[in-house]
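Consider the single chain below, provided in structure tokens and representing the form predicted on its own.
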Amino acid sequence: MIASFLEAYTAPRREIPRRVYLTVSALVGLGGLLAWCALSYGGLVRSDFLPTPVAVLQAGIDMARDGSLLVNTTASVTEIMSGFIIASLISVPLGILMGSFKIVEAAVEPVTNFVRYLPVSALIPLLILWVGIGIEEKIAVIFIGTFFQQLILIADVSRGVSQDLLDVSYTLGADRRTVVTRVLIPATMPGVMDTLRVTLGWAWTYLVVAELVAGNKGLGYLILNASRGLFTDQIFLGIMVIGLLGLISDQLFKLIRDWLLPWASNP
């Protein structure tokens, strides 16, 4: 029985029933919750360091009632989506050009490779001096943190399009514009969507860093403010809200990818 189970569900890249997939995911999540309950309710870890699930839930209810949770969540979502969308609107076309045309690569890649290795957190003091500590600073941090990473990854996606595919298009009579718009761009879009999905997760990290250093609202500010009073239930609440928002955005990207690019979806 065990051998047949392993043969059915552990073969590389083989599809498994949706029911099995959801069951395994639910069991792993339940296992994590049970471990958390065992450590907190069992007294193995002090409540100052690990709050109980009920304490975190109660903190969420209290902050939802006084409106602070909604205010902080709205601020973070607004900041991250503004910076991420601006970065994506520029990086996607520029990255495709950079990966497809050597003249663009020569002009853009050296600067990109230099800037993308700079720690974003080290730039925050300069950004505070230049744009202040308002929402503009948070958007700038997210833009810098994601734009240059997106640019390199999208350029690699574009560079990876098969040359044979382009040559066949030319052989069939397509001109340069048609090859770019009808062959090259559609071929890169699945990889581009995957890149945006990954870098959105990075953007949350940069946002929290920016709010921890300079912020008066947002989920990062909520976590920092709670840490000053050792309110670990609120710290856990902020972390879990960020994780939940990240999970929702990740699933939305999957749905959007399948909707916009049906030819690239798994069968």
The other form holds:
Amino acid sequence: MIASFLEAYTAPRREIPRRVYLTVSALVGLGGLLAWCALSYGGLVRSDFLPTPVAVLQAGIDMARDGSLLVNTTASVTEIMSGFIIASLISVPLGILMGSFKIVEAAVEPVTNFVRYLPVSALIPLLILWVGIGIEEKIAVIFIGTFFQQLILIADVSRGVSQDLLDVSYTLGADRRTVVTRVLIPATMPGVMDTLRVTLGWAWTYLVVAELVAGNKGLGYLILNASRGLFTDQIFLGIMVIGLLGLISDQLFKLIRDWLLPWASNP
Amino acid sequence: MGKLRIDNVVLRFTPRMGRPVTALDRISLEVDENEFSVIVGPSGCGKSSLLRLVAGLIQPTAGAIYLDGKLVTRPGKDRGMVFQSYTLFPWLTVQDNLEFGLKLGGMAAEERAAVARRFIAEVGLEGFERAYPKQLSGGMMQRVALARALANDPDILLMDEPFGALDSQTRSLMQELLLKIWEHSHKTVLFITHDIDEAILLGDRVHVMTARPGRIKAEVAIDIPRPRSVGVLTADEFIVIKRRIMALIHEEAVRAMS
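Since the structure above is the form predicted on its own, I would like to see how the form predicted in complex with its partner chain looks, so please show that one next.
To see the whole picture, the full complex is given below, headed by that same chain.
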């Protein structure tokens, strides 16, 4: 029994039955929930350190009722989407050019490689000075957090387009301009979509940093504010909503990719 | 005078770190109109670079290449190419892949649809017009690549080990298909391979290349009558030619080792 189990499930990369896969996922999820229940209800951890699942749910219901959940979520989604969309609108074309034209790479890459290692939080004082403490500051944090990473990743996607694919286009009569617009750009699209999907996830991780400064709404603000009063149930709720929204946006991206690029093979 | 004339071509390049390398050393050869010419040589002998030079994708350090007496300076649709790697446009259907070049050439929609259909039929892929490349096998993708190059009606077809990535059964089928297509088009072809059998089976003439620096060592006329099929691989005349080419290559290998 154990021998056959090891035989079946210890081979690298071997597919396992869907049923087994789902069972394992469910068991781990359930195990986590059970451990949480045991720790909180069992009184092993104080409730101001670890709230009970029901308390978190109750906090959610309360905040949904008084409308603050919606207000905070809307504020955060607006900030994330604004920062992310502005970053993407610039990084996609610039990244494609950077990966395929050495002259653009020479101009952009050194600066990018410097900036992308700077912790965004270290730039906040400057951002306050330059753009103030309003929503612009939040959008700027999200922008800086995602833009430079996107740029490097999209340049790599562009660099990765097969030389033979470009060359065959020339032998079919395409000129440089046509090769860029009709071959290079479409060829980068699956990689661009994957990059956007990954970096949107990263954008969510900057939310709390973005709302650290002079916030009065948003999920990050909600978490920070709750921590001042040791309302751990609200902290948990904020974290879970961020996680859930991240998950939803990720799945949406997956759907959009399949819908826009049905010809692309899956990563 | 040949349709394609490669005249004393030298290709030298300097790696980022290291000394200049002479990849091709004074290569001269001619390909006649309607001739199926093959260059056979070991990996790394620069035969792919030679084909890219003819395509105009890279420029020679010295020497010149002429097609129909005109100096080759840049790529153009008069020199169609089939690569070893899969080069179909993944976002276009089989039909649209074939129409890509025709559309650039300004052919009317109806006419190009008809041309594409004719060449899809020629490579035996009727029914796959609307398929995307990801739905095709390796052999099918190379058939589409061949059809796409032919549909554009180039003056010469350049083939860079087009069947090199395929399994041996599929490769045989592709060779037979190419022989059949060539039989009724007699397109001028310059074909590159490291497979001696493939060279003799397909070619009217085989140029044997040596490695480092790449030179043309010998030129062998293949007088096996056409139409040919993979059956000739075991014919006596085939074996005689093969032995000769193998001796030439072996000689070179021994020289390189010493």
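Since this is a predicted model, take the numbers as computed values, not measurements. Residue numbers count along the first chain shown, from 1. Rigid core: the largest C-alpha set superposing within 1.5 Å between the two forms.
Comparing the forms between the two forms on their rigid core, the Cα displacement of L22 reaches 2 Å or more.
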